[in-house]
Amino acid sequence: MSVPRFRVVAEHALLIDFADALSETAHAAVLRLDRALAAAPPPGFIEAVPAYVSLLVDFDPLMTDHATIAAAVRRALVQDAAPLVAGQRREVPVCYDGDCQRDLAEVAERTGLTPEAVIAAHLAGDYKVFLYGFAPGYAYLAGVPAAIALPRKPAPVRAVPAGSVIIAGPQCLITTLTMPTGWWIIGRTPTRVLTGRPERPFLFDVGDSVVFRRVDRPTFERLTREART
Amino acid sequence: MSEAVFRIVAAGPHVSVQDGGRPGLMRYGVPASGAMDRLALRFANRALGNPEGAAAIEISIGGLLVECLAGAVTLALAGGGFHFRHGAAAGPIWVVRTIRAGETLDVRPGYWGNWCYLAVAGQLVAPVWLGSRSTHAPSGLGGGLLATAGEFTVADAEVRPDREGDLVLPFNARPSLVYPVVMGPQERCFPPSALAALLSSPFVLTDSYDRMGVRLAGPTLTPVDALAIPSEAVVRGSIQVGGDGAATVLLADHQTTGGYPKIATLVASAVDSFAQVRPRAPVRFRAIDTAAAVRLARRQAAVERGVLAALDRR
């Protein structure tokens, strides 16, 4: 097998596959091979739509067509590659508190920890936003440490507010709409990755590293009136 | 400038303002959403020289009825069997006409057809999230969906007599029995007996329809490598495969990763027309390769062009 492999996607976009499961390597891959093509797309280029092990080209078929982009895309990946430039750090506020979780005391007892114990497991992760995926502002940071990384629920549950921070397995989210899920729901922050800032609308850029940091009820209130104004 | 106020006496649901579209943000979990069939969006709007990605109204199969409080308008209607009630005035779609205050458009769906689009000489008053007014159904950023009891209105109406009449139903707007994909991206991940199926069964769409996506019954396409795949990026059209073996076709507000093998891709110049198909109707898919797959996107522009370009010489 050789790597990255070419795969087509009807008439207008390849999926560049640089790894049959999560690597590190995969992933750095990936984002050198975006950056690339953003410092020098070529004709017809859309968008590229970096994942974990697979950046998607997605291109205008009436311009170009999967040959040319293919032979574009090899050039990009042998080129003297800028070494890939630290993501920017950013702070997020959680409340653990009270009604801002619903699911710490099950975590705790899945996992033989106490819940405080939960806590400082979270805040000690080392968390990197991977990719978004599913819906606008999913920001997927990969980094739970394997102590309290736990398989999904067997259901999801509905309604889960905006803003909830939910982890699964490796993986930690910070939900950006009311919708229904089956992660664990383990605090709350009044961060917001969908800003509603036009000129910065995400948050978060893929590579960036996230560090979370306790808040109080109170402060977390806030810091909640404060993000509304 | 005069403006035109409409009340929303019934909105079925799924009925949103929707407009070209937000393409060129996946990378940030946003799909393009935009019109579920963008030919007839663009035909509506040309029939009234607007831009052909202007926002307008998206009708489902729930219908629209509205009341025109105050101002006059003229609209165009374009897309589906649909057909609609204009004072004493009856007839199908695809017509251009002017509406004043005190008057109701009631506009319902006929034999074919999801998706209806009302178009206004004028600008359509609505939100827009991130340079696009086109609704994201999921969250409901955007234009929005109309709701009945709500009002909407429309800035710089104009009323013009010379664009009023009968438009002709393009030849390419009716849904086709049989729509072409290219296998992939994940066809390794299913049995040769899987992927005959998907080539010679027919499939049924079922009621399990929104913009996000339509599932299909049809033959089970179990896939062999389990469904370990890392989640990556999927497209307008993508065929997925869920763990049961049941495939669903992604739309317009499709998620934008996912971690379910696709056995196949929808050639995007046909989802304009699979998204008229409807539920309960038998479609059937053919493989077609990549160079013919742009061949067919090239000639299917070209059409569109035409289709589009004869309206101006109405």
Contents of the next structure:
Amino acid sequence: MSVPRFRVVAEHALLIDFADALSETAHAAVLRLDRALAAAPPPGFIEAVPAYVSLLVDFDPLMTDHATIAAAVRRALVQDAAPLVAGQRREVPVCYDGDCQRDLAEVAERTGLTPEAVIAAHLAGDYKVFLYGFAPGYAYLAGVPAAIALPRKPAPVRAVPAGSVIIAGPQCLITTLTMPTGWWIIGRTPTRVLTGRPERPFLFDVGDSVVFRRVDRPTFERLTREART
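Go ahead and give the structure of the form predicted on its own, now that the form predicted in complex with its partner chain is out.
What comes next is one chain alone, with no partners or other molecules.
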């Protein structure tokens, strides 16, 4: 991993980059810095937002400035860091039947696999929550097996329902809103990532691992009804 790079973002933030490509080592450095700043926030610190290989540090420009925050970050980087605590293991049921998986056949065709082999590959992925972004509750999971890691579609499709399990490249996520997407829709889950609870708005934490468990259509429909009650 290279020496972190510091980039000014507007008048109120600093971006610290640890690598140019997805890396477990770089992401671990992001999480260590995030936790160090949370444990001992410098004056004017508002929040830190972790991503795959970078951390955005937001601050109050009326209380501090980029140089002061950069100095605080450098001090945090050289301190002895506590070992990272593993996140929770989250099990997510997913249905790959019927209209839950509108792109499964095309993913199979493009990868040279059977639909069942695509499902097996997806279930075998080693998924971890790396960041939230783009839309409320969009938890980006890395860990899609290379055998089914397709680039995005040439054009997005509209009205993709919430709860869709979608993949693109090495990434997977569960949609939380009905929105367009250019990712491949291979299943649907009754799991709600948006909890509706102000004290804990998102189900997952960055660093959690996610295991997908296959369920049939009747089980999916039952779990969906239960999630609504």
